[in-house]
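The form predicted on its own is given below as one chain in structure tokens.
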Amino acid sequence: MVIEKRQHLGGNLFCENIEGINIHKYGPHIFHTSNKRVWDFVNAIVPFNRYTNTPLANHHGKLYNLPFNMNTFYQIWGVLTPVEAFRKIEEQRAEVRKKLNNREPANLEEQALILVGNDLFQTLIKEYTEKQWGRKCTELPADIIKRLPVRFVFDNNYFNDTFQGVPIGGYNQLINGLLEGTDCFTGIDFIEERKKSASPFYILNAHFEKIIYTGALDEYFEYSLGRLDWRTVSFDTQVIDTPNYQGNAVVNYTSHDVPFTRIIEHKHFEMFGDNVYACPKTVISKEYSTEFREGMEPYYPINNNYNNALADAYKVLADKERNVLFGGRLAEYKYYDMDKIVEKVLNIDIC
């Protein structure tokens, strides 16, 4: 039995069809993995296409390729060879090391500067990160950005994984295949229903041998130890009367003068080349990052010292729940890529 709080199945993977285009309603999801077992598992349910994630960054009207690679370095400095690009980055990193007097970076800004230097930081990291987190880079912990992909080749593929794509026909095909033959109830709030003695779901904890809970960790325990902090996002989705709005699925906006963090053009996840013109309209979503407030959907855990300690305290309580497994981003207060969750489930022992 599956009990879903929302009015649809699939959680954040849910796709809404508008103008014949599958809209990633809760933000773009690109499945990528190097685990062949995971890839074969999901493709056994629905075949995946060949979508490759190649996002762009728009900084004050100028476009840059992501992740940082030779195309990016050419766009910023006009360098033509990996040796020139490496020398440029190393010069700027050396200046930062001198200012820090070889001490460890104390915040995200110092960590990013020590990794890629000032030009890349100011153009593509600083303001975008501050929009994402709602805090200055000097107020964010260094470990958020311990690694940045820097490639001295002309390769715009964001991921290094062996396999990458999007389900043909959208993620609903994957969800429907996973849940085939399963009793599913939508629009049911498990936390609220278990309090009501008259509810048919009241006895769930006692009736089933195992419950997999994927909601918010602190909510399950009625915030008895305090509330965990989250970041959330909202989307302004628009139908545009043109077949091709920005020519790419994802364009990040990396300066403060634009309030949203990125624009998603959904048709590019499944329509390639001239096929985008077969559909005369397009659908875009502007994504805004905001601080979580009660009643909003929690998206990203804020894994600072305070929240990690609080989450650990809740996990002690979770370990005492006789028949409940706490799994996923919300229930573990941990960010997951999709393939890592599939891999975890394939290996889990629920006995």
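Residue numbers count along the first chain shown, from 1. Think of the rigid core as the biggest set of C-alphas that the two forms share within 1.5 Å after superposition. For clarity, every value in this text was computed on a predicted model and none was experimentally measured. Compared with the form predicted in complex with uridine-5'-diphosphate:
Fitting the two forms on the rigid core leaves the C-alpha of Val96 displaced by at least 2 angstroms between the two forms.
With the core superposed, Ala106 shows a C-alpha displacement of at least 2 Å between the two forms.
Core-aligned CA deviation for Ser224 between the two forms: less than 2 Å.
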Given for the second form:
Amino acid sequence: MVIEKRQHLGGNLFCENIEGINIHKYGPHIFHTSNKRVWDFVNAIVPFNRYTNTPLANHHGKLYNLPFNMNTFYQIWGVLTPVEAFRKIEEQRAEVRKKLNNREPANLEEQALILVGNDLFQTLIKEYTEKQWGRKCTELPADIIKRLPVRFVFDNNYFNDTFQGVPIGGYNQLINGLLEGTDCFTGIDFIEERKKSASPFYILNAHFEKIIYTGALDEYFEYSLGRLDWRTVSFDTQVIDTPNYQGNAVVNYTSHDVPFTRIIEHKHFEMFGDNVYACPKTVISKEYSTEFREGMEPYYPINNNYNNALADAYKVLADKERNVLFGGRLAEYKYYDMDKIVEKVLNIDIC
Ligand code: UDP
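What's the form predicted in complex with uridine-5'-diphosphate like, now that we've got the form predicted on its own?
Next comes the full complex, this chain leading.
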């Protein structure tokens, strides 16, 4: 049985169809994994297409390729060969190492500087990260930036994984296939219902052998130890009367003078080449990042020392819940990718 707070299933994977285009209503989701078992599992539910994420970054009207690769190095420094690029990065890294006195990077800023040097940090990372997280780069954990590859080849594929794509027909196909034959109740808030003895869901905690809880960790315990911080995003979604608005699914805006973090043009997740023009309109979403307040949707855990310690304290309580497994970004307070969750579930011993 699935109990879902929202009026629809699928959590943040949910897509809404507008003008024949699947809109990633809660932000872009690109499935990528190197685990063949995970890839085969999701593809057995719905075949995935060949979408490859190659985001661009717009900084003061100039476009750069991401992740950091030979194209980016050429665009920023004009270097033509990997040796030249490596030399340039190493020069900048050496300065940083000197400043750090060869100690390990202690925050996102230091980690980014060690990874790509100051020029790329200033152009593509600093202000984007501050917009995205609402905090200075020196106040954020180094781990966030370790997600991004640095390559000395001309390769704009954002991910290093073996397999990548988006379900053909959109993510709702995956959700519906996964939940086929399952009793699903939408518009029911488990946290509220478990308090009301008159509710048919009141007995859930006691009567079900196992519950998998995927809501926010602190909410489950009614914030008894304090509130975890989250980042949330909001979307300004517009239908535009042109078949091809930005020529790419994802364009990041990496400077402070643009208030949103990125523009998603949804059709590019599923329509490639000339097929883009088969659909006369397009739908874009400008993505704004803000601090979470009550009543908003939590999206990103903010895994700094304070929050991690609080989450660990909640996890001690969670371990004592006899029949409840806590899983996912919200319930584990971890910046998970989708494949890692599928992998975890495939390996879990539910009994
Ligand atoms: N990032 C950045 N500039 C970019 C893209 C990403 O500085 O143009 C940094 C930023 O701190 C971000 C992190 O890299 O939070 C991880 O980016 P990713 O694209 O993996 O984030 P997601 O797609 O999960 O929001």
